[in-house]
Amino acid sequence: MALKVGFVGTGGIAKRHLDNTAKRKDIQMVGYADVALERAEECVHKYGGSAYDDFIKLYDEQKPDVIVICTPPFAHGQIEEEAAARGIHFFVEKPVAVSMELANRVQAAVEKSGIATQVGYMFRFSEATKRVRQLLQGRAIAMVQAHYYMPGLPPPAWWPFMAKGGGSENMSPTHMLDLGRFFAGDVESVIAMTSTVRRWTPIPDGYESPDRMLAYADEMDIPDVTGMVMRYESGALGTLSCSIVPQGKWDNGFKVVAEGLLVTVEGPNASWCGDEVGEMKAAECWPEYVLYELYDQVIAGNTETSVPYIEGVKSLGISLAGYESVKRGGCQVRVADLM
């Protein structure tokens, strides 16, 4: 019998997961819920199934085995809790929440239900990043240096607001925070500063908003640059610099300094030198793996995954500790105090 899969939130990143799910012959796509019903109906025309403007109706009428959650950060919470209450396994895009209180509440529901969960930290699944993790095992790690530079402000209307997205370091750059944990272990404490270096509002006369990254916004309360210094539990230090100031291109990556090894990570690809020399590129289909692992585990009757919900909670804790540090004037904040 085919695995029954539903989707909550069908815009943006959901399109990747919809297309990847449709490739699987052992999966039946049974339904789609979206506050914009027309988007859910478009999925019905393309993939089959039923459209809903209420995820509860999707859960109760279709009784899916797995739900793929691709809503904006501020919409998380009840979607996951209601799935857990019904024993529905779920995949959720990062970040898992905009507050630690909400993330902890969902984690409690997950633990009570015993369902399988997976968070969309896809970079952990690249063959190259997995190889880097192997190479770093047993070495003293000195520095984890990461950056995430975006060529402007993403277009979703909720993105420029702290209460809705959690700020820029909580969005796409959370991949870098999570990879740091993947390579070097958990973070003990964070010091952070933010700034806004350009004028984003009001929108100048004659400005035409492009389809992708924006240079202006009607309203905005998030900073456009962030700098973080992290101390890992191992004693390693780490940095993350983020920017949404418009420039030429997306640029994100890592350098890891470890005893006997210098690693460079660019997207899903990696190279290294020292007492070992090499490089590795990710397979073309690497973004599929994070979702497929959940499907495969549920089909096999297992609930263990590589990135369960608690991993999303831990990575969220780093970014929230960063913003707490900013509130305290750049003081050091222990992640455990927020958890």
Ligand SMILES: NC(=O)c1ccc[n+]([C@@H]2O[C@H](COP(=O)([O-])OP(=O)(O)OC[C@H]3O[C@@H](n4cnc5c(N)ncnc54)[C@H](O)[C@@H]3O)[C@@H](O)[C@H]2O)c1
Given for the second form:
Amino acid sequence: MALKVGFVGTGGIAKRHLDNTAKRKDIQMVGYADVALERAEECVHKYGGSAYDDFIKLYDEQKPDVIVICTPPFAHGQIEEEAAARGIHFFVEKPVAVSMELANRVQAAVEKSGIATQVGYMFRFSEATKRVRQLLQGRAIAMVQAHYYMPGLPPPAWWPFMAKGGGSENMSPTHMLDLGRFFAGDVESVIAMTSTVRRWTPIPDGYESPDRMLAYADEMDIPDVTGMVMRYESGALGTLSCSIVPQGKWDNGFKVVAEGLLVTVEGPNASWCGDEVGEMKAAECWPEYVLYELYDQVIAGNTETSVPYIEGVKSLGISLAGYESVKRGGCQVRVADLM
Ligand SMILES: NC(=O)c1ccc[n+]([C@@H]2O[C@H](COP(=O)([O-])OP(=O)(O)OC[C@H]3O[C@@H](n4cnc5c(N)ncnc54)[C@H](O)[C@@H]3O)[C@@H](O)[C@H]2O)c1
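Show the same protein again, this time as the form predicted together with this ligand rather than the form predicted on its own.
Expanding to the full complex; the earlier chain stays at the top.
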């Protein structure tokens, strides 16, 4: 029998997961819930199933086996808790929440129900990042230097507000914090500073926004550049530089300095030199793997996944420690104190 899958939040990133799900012959797409009902209805035209403006109706009428949650960071909580209460497995986009209190509440619901969960940290699934992790095993890691430079402001209206985007989107891109944990283990403490270096508002007369990244906003309260220093539990030090100042291209990656090995990660690809020399590119379909793993595990009757909800909680903890450091004027903040 086909796995029954539903979606909550059918905006920008959901399109990738909808298309990837539609490629699977062993899955039936049963329904879509979005507070903007017309977006859910568009999915019905494209993939079949039913549209709802309320996720509870989707859960109770369609009884999906799995739901894919692609709502903005501020909208998490009840969507996951009600799924867990009904034994519905879930995939959730990063970051998992905007507060540790809410993330811990959802984690408790997940543990109680025993469902399978997966967080959308897709960079962990590229063949190249997996190989880098293997190569780093057993070596002393010295530095984990990361950057995440975006070519402007993404279009969703919630994005440029701290309380809605949750900081792990704007201030300290959560993909890099998670991948740093994948390579080098948990982070013990963080120091962070932010700044705004560009005039973003008001929107100049005659400005036409491109459909992808924006160079102006009507209002915003996020910084446009961030610097973080992290101490990993292993003793390794890490840095993360982030910017949303428009500059023409996406650029994200790492340098990892380890005993006998220097690794360069660029997007999902990697190269290394030292006592081993090599390079590896991710397969074209690498962003599919994070969702497909959850589907495959549920079909096989397993609940283990590579990035269960608790991993999202831990990666969120680093962002929140960064926020706290900024609030305290750049003091060192222990991640464990916020968990
Ligand atoms: N993994 C990645 O590379 C990646 C890329 C882009 C976005 N994301 C993440 O995905 C999430 C969504 O981002 P997006 O760009 O798709 O945002 P979006 O604003 O384009 O889409 C969000 C959708 O959720 C709907 N929604 C809001 N509250 C809801 C609720 N309570 N119930 C049902 N629907 C609700 C909105 O109407 C909208 O259609 C964010 O957390 C973002 O960080 C991840």
